[in-house]
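Taking the form predicted alone, here's one chain by itself in structure tokens.
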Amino acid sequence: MTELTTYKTTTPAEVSKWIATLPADEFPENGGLNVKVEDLQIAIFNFTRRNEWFATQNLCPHKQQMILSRGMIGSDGDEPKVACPFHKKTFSLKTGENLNGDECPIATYPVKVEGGTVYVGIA
């Protein structure tokens, strides 16, 4: 079983190591995908209507299923969302902070895409 407390948000600041996940073109438009970085199960979001890329846990905080990457992305505003399929909280992709005012916010990590391959950072 994974525990929660796995999972830490890296900033930008903090990447230690950019960790290849897969080619750019394996992601789906506008979706996210599952893919293991070291021990972790991270969720990898392309989204294409704002051509940006996020990362996140793919843990649910509140189910404790590894779901998150199967999640609708949308918009509230400015600000990229992900809504977990079991539940329907919403997190910001780039805070990680739980939108509904509950607590339980979500990791998130850097991504770059460079030579065509998507990377995650991680301190």
Contents of the next structure:
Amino acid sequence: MTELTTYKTTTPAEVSKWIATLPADEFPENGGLNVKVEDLQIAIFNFTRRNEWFATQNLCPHKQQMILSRGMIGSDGDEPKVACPFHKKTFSLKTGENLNGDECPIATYPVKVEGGTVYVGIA
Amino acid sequence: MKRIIVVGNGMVSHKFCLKLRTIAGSDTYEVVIYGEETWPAYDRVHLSEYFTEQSVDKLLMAPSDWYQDQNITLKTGQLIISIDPQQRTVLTHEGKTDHYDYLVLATGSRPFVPKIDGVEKRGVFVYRTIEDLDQIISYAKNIKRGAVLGGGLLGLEAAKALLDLNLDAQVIEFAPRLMPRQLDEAGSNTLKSEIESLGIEILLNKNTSKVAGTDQMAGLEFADGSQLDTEMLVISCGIISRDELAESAGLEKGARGGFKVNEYLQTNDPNIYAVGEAAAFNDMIYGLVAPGYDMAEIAANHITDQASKTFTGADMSTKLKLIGVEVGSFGDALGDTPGSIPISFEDKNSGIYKRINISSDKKHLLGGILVGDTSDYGMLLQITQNSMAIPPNPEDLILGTRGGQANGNTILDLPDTAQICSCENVSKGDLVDAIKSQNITDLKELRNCTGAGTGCGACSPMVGDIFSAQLKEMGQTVRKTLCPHFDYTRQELYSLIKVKGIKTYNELLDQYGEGDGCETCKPAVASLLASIWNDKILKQETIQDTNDRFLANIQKGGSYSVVPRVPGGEITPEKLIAIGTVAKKYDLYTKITGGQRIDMFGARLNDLPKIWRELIDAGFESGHAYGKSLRTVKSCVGSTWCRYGLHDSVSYAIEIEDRYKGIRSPHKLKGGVSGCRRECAEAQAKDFGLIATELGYNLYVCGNGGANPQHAKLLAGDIDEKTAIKYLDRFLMFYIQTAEPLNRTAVWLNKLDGGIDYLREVVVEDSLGIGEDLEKDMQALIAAYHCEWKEAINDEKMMKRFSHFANSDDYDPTQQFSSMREMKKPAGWESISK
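Write the structure block of the form predicted in complex with the partner chain for the protein whose form predicted alone appears above.
Next comes the full complex, and the chain you just saw is listed first.
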């Protein structure tokens, strides 16, 4: 399995297609869901407090677990972050950087909400 | 480039190399170590841990690649047999010579073996090296009884080791008391009775005259004509410096052996240094590690021409935990100073003895002894070493002030020169400077940058106190606030939520917090909301840890485990079959838990609701194994079946478990009920435990297994069931309201001012007058109980959550299982990525 190398950060400019996932109101407030996007598992977070949406790989690089969508989100200073439920490694939702250790960064993806549906952009 | 040869590879040798490499790199000094043993330097202070761990790696001072990284050549299994100081060469037992510019003798010591008739017999051992330990372990396999000769520090450690090897152990001491150099008679008596309660027999005043037996020992005979039936003897009667190399090199020795050294640790040959137990300074041999480390640093500085302090002797004060009993001895412990006045306190009930010796003018502390409680050790040692003024009632130093204002002698009164960490030689001034100049606000950072507390760790509490006191002095408050998002303690938030009627995390964050929260404050507030309102935990889904969010314990690989409640451990055959059927159907690994119930592992997220529906149909309810809440109330079989049982412990345990189930607390809660004092339910290892007596029950609280085991303490004795429940209501509610997040009851009690006596005043005597309120609050929680799983499976919207993908019913394709002993197991952490 090469899960770690499957996920690559996609910038808005690199998006080749927008994939419709679920209606926005199905996402819990200030929480995330894991969605199947082709062969990828992508965690989409509805950060209601900040009125922002974020998407990252669902895989936590620390112990290679498909789990980040089940993590708690919050902020470190002004940086929005998600904490892995397994060992509380935290990652920036903006840049994917590991904020409390030396784990490799997680991939992030662009998200948009149009007509009440949440879309994630992949290259 | 200069070449340094170090002879010996123990702890002090290692420290020397470490210090040398910190001062000068491998381009200036070449370092070669000759070690007689086959292992690289290991931690001899913690040698007895080898009996339980049996791992050399865990004891190593540095991993073997450290030597390579530091460009140090380590030659193990090589004994140096002579020195030629003219040629500056050493000769190995294999006949090889090696040249040095500087020679450092760190040859340590060997055990002193008294001349006793028959001491050469098989079954007699010394206690010094890993090789000795291996021999002891292997010999112990075929015998039942073993004795230790010598009741000093190391002897008692050795006795504990024999106990760990399941031997019936005795300690034989020539002197009339244990640790004769450190303790007086009363201190020795306290230590003796504590150790004897562990099952080690102590024989004092015994002059061993003969080791009986033919070629294999078969007992001991003493000068007073008595005998001891034992099969093994471990000798621990002190040390002798390994100074055999002195003759060939023409080095002078101390009066009691050891290489004679000056204040720079040089022998009479200026190119040859001696450190540690091999060195004799003013005819004194220092058999402790801290003075050895000091010597290593001074020698390293001197060789490299660094300005340094000189060695002026060392304090033999010591604090350690001996077989689980804390012992401290400092300064003039035995009061040998003419005119000194002893003040002592003895508590046979708790096994505590404290003694201090003050000067004849009653102005200074000379030294003292602490047995059973060494929490004052750091402060008392500092007062002694720095000749600080002592309070007008010197007994306050060991008894604490009784009413009125606290006396002086706080941490801030220490002079800057006071040495706090003796392993790394860090003074109070060093710590304060680091905090001020580098704006340190984190204790860990302070440890890293100064090294304080990174050695033996004995000074850690004091480093923490200095840190807090200094921050406070600099105007920074050191309150245990929850996290950067809430400037309140957990107890303050508890009151705010309750008084202001706050029902959600967001409300609290809006009104009393800042930012967007984090993984620390969210679950803490979730727990508070649940403790105060006992509302559905599932409503607060995104502020819960994953376990509470999915009502199951997450395991490796992202599957969950399922634990239905089995109150008191009592289960019908029908329910056992139901568990078996469910486990088989969903391919779950099953295991009996420590709390007398059955854990089913490997449930996929999508299957959790189906599994629970079947369990609930079979009459089960949630076991709350996933929550910071009551787990189980363990019970023995009780008077119904047991011929010893006094009361029906099972019925009582079930009643208690049903009473407190589902209540959220700062940490998990475990209970136990034993039907008699044989204590089969291990109630004294629980957060609360009841043990049946002839007259009722004894109620114990704040016990703990886990990482730091602690016995529960007696809260009330011989009370009836109704009273016990009243006290339990009050106790649990008081804990829930006042503990810091994730502090179990034992930790909470340890931090509670006044300890168990204060707790008893609040709970039993109702000194704060809150007894009724606590009972009322508890009653409200009990009344609001609901089975979380029953509610979850009947809520369509909630059920949607139990799916790995929000937009597909597929299972997680990356989740992998393999098999082990006819059941399944998750893929290991590593193998998942390969």
